[in-house]
Amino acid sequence: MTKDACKKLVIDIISDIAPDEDLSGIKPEIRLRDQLQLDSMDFLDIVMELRKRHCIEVPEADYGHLASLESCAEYLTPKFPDSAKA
C-alpha cells in the first residue's frame, strides 16, 4: 500500500464516522482534530475501523502517530501486508 492510498483509507473512515465533515480540503500535515469536529470517541471509532476492517492494530501508546494524516500515513503504511512491494 502507498501512502497515498493509506491517506484515502483513513479519509474514507472518517466520511463514515462523521459523514457531516467537510473532508476536501484536509491538510496532511496539521492535526486532524484541529481541522475538523472529531472528538475522542470519533478518534476511538477510527482506531476500531482500521481494526475491523484491515486487521491492524493500533496500542493505546500510539495514538500520537495518528494526528494528522501525513502522520497516519507514515505510522500505517508499514502495517499493511502489501506495503513492501509499494
Second form
Amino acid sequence: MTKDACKKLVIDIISDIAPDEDLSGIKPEIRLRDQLQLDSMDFLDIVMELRKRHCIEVPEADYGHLASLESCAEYLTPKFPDSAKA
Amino acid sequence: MNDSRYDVAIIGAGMSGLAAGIRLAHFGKKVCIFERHNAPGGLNSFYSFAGRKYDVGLHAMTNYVPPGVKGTPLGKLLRQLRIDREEFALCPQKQSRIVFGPNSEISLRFTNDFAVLEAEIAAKFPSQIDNGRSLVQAVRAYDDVSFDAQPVSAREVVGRYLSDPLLTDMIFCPLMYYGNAQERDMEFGQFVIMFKALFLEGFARPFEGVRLILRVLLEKYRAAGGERRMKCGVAKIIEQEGRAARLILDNGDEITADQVISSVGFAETMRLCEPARVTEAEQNTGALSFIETITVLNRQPASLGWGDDTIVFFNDSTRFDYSRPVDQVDLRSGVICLPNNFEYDGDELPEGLFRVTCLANFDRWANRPEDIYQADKKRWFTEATRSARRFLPAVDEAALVAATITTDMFTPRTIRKYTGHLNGAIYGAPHKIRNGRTHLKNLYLCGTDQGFLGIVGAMLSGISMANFHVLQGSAK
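Which structure goes with the form predicted together with the partner chain, now that we have seen the form predicted alone?
Full complex below, order starting with the chain above.
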C-alpha cells in the first residue's frame, strides 16, 4: 500500500458517504472539513467504512489523524497489512 | 429453525425502525426488525380499501430542500442511509396557507421559499417583523439535535419576540398540527425542529406517496442483509439484572439480542417490559388524537375551483386551542391537504384527493358500539369537511357531490388499532426522551418519542440512536 493508494481509498469512501460533494479538486494538506461539508456523522462513517472495507480500526483518540487527506495517508498507510512490502 | 440470537432487535418497522435497521445492517450487525402488522410504515403507512390505495399519515414530507443545499436533515439522512436523492423523487409543494378567523380574515401564504412568508408577515404584521426576524435568527442558531437540552416552553421563548397573539398562534398552528404531542404549548427544541422543517425548509411529496419512501427503505435494508419479521410483534421485554434479557414474540417464540431499539413509543415500551412500568407509562402518555377525512374526486381539486393550495392550516377562534377536545372532534381548527397540488413535473395524480384533519378525543371514540361508531363517523365526516371548506374558495355542494367517487375516514380508534399508540396519540408522549435511554441498560427508544419529528425526523431518529448507542460504542 502506497500513500497515494491510501488516499484513493479514503476518497472512495468519502464519495460513497457524500456523493453530493465534488471531490475532484481536494487539496491533500488542507483539512477535509474546510473544503467539504462533512459533519461528525460523516466522520464516524469514514471510521466505520474503514473498518468494514479494510478491517482497519481507528480508536476515537486517533480521529484527529483523519483531518486531511495527507494526515489520513500518513496515519492509515502503515495499518494496511501489505505496507511493509510496498 | 429460526436463529433466535441477534446483535440488535428493533421493535417496529416504521420509518425510524427501518432507518436504524439500515445503518446497523450496513455495518455488519446481525439485526432483525419485528413488526406486528403485515405492512411496514407504522404511523406513515398505506392501505387498500375497495381496490384503492390510500396513504395514512403523510400529507407532505417536511424538511424539503432543493438539490445542492447541504447540512440540513434531509441531506444528512440521504448520506447516512446511502440513498440517492433521485430515489425519493420528491416533488415540491405549490403553496400553502395559514388562515385564521371565522371568515378567513387573515391569511399567511408560504412556500418552500422562506422569503414569501417573511414578506407576508411584514405586510400583515408590520409591527412584528423586526422581532420576527430575530426569532428566526434564534431558531437558526439553536442546537436542535442536542441529546441533553433542558426543556423550555416555546410559548415563553416566542413571547419574548412576538407580542401579537394572533401572529404567535398562526405560527404555532402548523408546527403543532404537524408534530406536537403536548397540549397548548410546545417544547422549544421541538418548536425549532418544526419551524425549520416547515418554514425554513419545506414540503414535498413523491408522486407515488409514502409507498415509494417505504419501498426504498425496505430495499436498502434487505440489500444490507437486515432481517425482518412481519406479523410478528414483540409481546414482552423480559428484564433481568437491569437489562432486556429476552424478547417474547406475539407467537410465543423467544429471542435474545445484545441491544434492543424500540420505536413503538415510550409508554408503549414501558408496558411491554416485564415487570411493566405502569406508573412511568401513565405519566407520559399522549392525549392528542385526530380524525382524518378523505374524499376521492374524479377530477383535480383545482378544476373544482379549490385553487393551488397544497396544505391549509385553519382556525376560526380568537385563540388557537391545541388541546384534547371535550367533544368527539374539535371543528374550530384543522388542516386541509390537497395532495394533487405538488409540482409533479407535468404529471398529475389520476384522482383528486381532499383530506381534512381535526383534533379528536380518543375516549369518546374508543368504546362506542359498532353501529353508533359508524353513525358518528358519518356525522363527523360531514361536519369536518364542511368546517374545512370555509377556508377554501366556495365550491357548489352539488358539484362536489357529483365529483366525489368515494370517501373514507380514520378516527382515534383506527390509529390505536393500526399503530398501537395508546390514546390514538399519533405524536406520542408529551415528554420526549432525547437521548433514547430507558431504565434498562441495553434498551433504547427511537422514533416519535425520541423527539425528532416528521418523517425525515423519524428516520434521523433511528439513525442517531443506532449511531449513538450501537455503532459509536462498538467503534471505540
